[in-house]
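Next up: a single chain in structure tokens, the form predicted on its own.
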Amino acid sequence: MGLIRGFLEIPRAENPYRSAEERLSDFEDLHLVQPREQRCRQAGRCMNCGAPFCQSDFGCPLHNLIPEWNELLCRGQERAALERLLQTAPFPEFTGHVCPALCEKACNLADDGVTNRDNELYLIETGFANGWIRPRIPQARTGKTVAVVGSGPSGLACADLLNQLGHSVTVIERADRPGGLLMYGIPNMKLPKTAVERRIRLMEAEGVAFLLNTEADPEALAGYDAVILCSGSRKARSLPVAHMDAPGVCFAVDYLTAATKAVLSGRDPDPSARGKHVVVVGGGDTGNDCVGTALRQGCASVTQLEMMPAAPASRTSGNPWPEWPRTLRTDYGQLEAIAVQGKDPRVYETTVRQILTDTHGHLCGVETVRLDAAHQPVPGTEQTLPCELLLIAAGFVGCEEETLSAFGLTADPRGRLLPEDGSHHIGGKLFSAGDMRTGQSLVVRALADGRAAAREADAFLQRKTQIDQQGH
């Protein structure tokens, strides 16, 4: 272990917000970046557990070497630190910016846990600022090509492996930058896009090839010798309500991608916050990605709707360490929304019972209705609130029909295309990876999975290499 005694005397410090004052400004990083003589400090306090449970399921789906790479980074031994942790993370800068750091819930420290996440994020930086990232050209092709659908966490992480197995990897993505989610389902604020884009840079000049504005086609895939569908789960959630199609009502995740791709180029957001109520339908992360997002294009207020009760303070006896912590999370867009309102703009066991529209068509209000235990409207709980944005951020059903449609899949009754054996291969040269294949969930989980599925392919490739040989 680092330091004896360094989880005894060294308190806990993560990378502190900005003042809400000064973030609510720009969509630039969230965070203030601490000094490397603080962070070696915070490494020291891991306790290199016999039975280390941050690296365990509990605590990283990929398995990090966190008791190993905080030690070396304790003894300021950053460079051999950051090797041990590449050997399982693909993309550090990445978990390092919007993973939930299951593996500080599951520490020894409990509640207290090492800064797994902030440690992780400094090493990767440190690397990338002192040129230790260096393309990794593979030093021989097998010959196999490979079409990686959708660039997302799982389909980068997948190429990522895959052509450092030697493949030939393309990427195909429908959107005009690569990234999926990461570029445009997460704000600039949480994960900066130069970030993203520098990865991107790292992983052309390593061979991967980027197909960007194209749909994946599976006459054009024939050519391929293996595709390992990576789409995501996109089918958002709807509301079961009239009017779900007048102007102001808005999908989440088009309503973040809408404002990345106004803050990416400098132009107004469309739709805009900007002097509206805004309410938004959903406690997730990306409920509260729009609340802090609308918060930043100036809207008149923001109240954000959870059909769930409050989670409680603290861990309930069903919900014991080290499982991730069931209990109440306010989140940095609650957080601003408190400073500029005063007020927690989170109303729980709350819906919308009707979207209210003018006599042009055009939102104007929605009538809220509290739920019992049921989730049954409560009757007399009727509200009407102001609004001129309703966003819906309520989750995420599956893969689109259009990408099951054209490959001739038909999804479980979950929307997962996830094989009964539970491995990743869908039939002859097709594979699924990431929320397509599990559902919606981490962006580390879906590192995770995309990994996996990179080596059923690689194995898969394998044994269609020594058939073409034998029939030589």
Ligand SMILES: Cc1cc2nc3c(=O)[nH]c(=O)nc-3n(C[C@H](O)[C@H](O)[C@H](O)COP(=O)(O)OP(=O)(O)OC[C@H]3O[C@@H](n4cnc5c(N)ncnc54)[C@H](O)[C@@H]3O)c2cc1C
Contents of the next structure:
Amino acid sequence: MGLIRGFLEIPRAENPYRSAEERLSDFEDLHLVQPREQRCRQAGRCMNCGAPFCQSDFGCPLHNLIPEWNELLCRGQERAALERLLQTAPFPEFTGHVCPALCEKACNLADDGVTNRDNELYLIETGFANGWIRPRIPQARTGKTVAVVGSGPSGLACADLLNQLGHSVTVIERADRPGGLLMYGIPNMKLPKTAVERRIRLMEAEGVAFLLNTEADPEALAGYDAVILCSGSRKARSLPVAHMDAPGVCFAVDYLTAATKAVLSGRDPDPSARGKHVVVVGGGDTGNDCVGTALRQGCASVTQLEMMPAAPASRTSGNPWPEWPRTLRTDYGQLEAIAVQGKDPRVYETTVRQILTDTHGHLCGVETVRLDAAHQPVPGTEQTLPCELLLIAAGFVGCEEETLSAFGLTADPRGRLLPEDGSHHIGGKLFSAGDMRTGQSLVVRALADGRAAAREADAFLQRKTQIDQQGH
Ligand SMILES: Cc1cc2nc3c(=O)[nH]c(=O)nc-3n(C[C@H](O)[C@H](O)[C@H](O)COP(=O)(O)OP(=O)(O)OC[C@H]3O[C@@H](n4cnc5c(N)ncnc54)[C@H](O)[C@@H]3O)c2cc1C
Ligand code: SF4
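Starting from the form predicted on its own, produce the coordinates for the form predicted in complex with the named molecule.
Once more the chain from above appears, this time first in line as the rest of the complex follows.
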């Protein structure tokens, strides 16, 4: 049960950020890693309580066996702890970097929760460093073939489990590198791309094939026994204003993709924020990643506009523990902007009213306006901001029409490919998973959904095998 008086005497200690000054000079990992002794002590804060909300539906979507591996880590048994973690977590190196740690907020210690995410990252990185993570090559193959469309976290988790169950899996990906938003979306400082590439190499060694630069074509997939669509919720929400096509206006994921490609290739990014006044529309996590990236590229200034009022500083009565706290968070990019500009880049209850262009049609500024409680513009509150790069991070409205129409499918009114019975089985040999099925969500939820789809597809393939055998 952890350390006697563990959480009473040992304060919570997360992996700290590098200083803003230091981390702004590169795109390397934001965090400093703490030594083994510190992680074992932090694991000892877990009291193995009778009702571990951390692994319930309020906490970890993968239902990771958190108290069990914390106990083993606290005793210094890293290898056993890692084996316990890997029973439910396919890729702890991804969640260890980017999970918002729903488990920590559902922990019985509430705001002082155990540092599960950092402990998880420590365990998997210790496993890689010690050579404990080796390719797990399935002993036998079922003879069934599966195509997974999309190599984001849901596609990778789905492909991984189906491969371990003995099916022959090919992942079809339109981008030039696998990983979905893990590769092109989430910036390198939040999730180093070396971690994504290392996992892909491991999956290849285990037998998963990756077809890159390839658009899913139903005719080419006709020979597969099952097809799982894991193509994300990638249709970005636009702004209802003129000049959205002006040079200098860019959707967040396109900007972040170009930024990561530049980091990986060593070339200059296009578009770049260097020397520009940047305005980010959207106060969420994607907007924050744009702020952090623009600062690293050397922008002249960055402002982040948010339509909604600022969240409260502490939980309201309608948002009790163990629910996720809907409270004000100041993320790494905003902290960096405060360090550089001396103030929070976020401006609340405000949106863009007009995009301003110069005589060549290039973006040169934006007119903003404040919004009232009904999201209506308040007359007389218009302001002009200089702006040569406008980044739209206003959320996603659903899966892309190209993929849907290629497969003759239609999304539900919320843009999701969610079968009416709530399962993952669309019909015939088609399944869906991840953001495509649930709407834009989180890496950990996409992983859990990809594994759930794999289990359904496996049951379908087993029935198919029985039918094929009866037919002979
Ligand atoms: C900027 C940004 C930052 C984020 N940060 C975090 C974070 O810190 N923590 C967190 O938990 N979540 C974060 N998220 C959310 C998280 O990344 C997503 O919920 C998750 O990646 C969804 O996984 P997915 O596999 O369903 O889809 P995706 O990751 O979107 O992957 C879908 C893949 O399908 C491919 N594809 C699409 N159509 C086709 C086709 N027709 N043929 C072939 N390939 C196709 C795409 O190229 C893509 O690679 C972030 C999202 C964004 C946009
Ligand atoms: S995946 Fe996320 S929610 Fe689950 S244990 Fe890890 S940090 Fe917690």
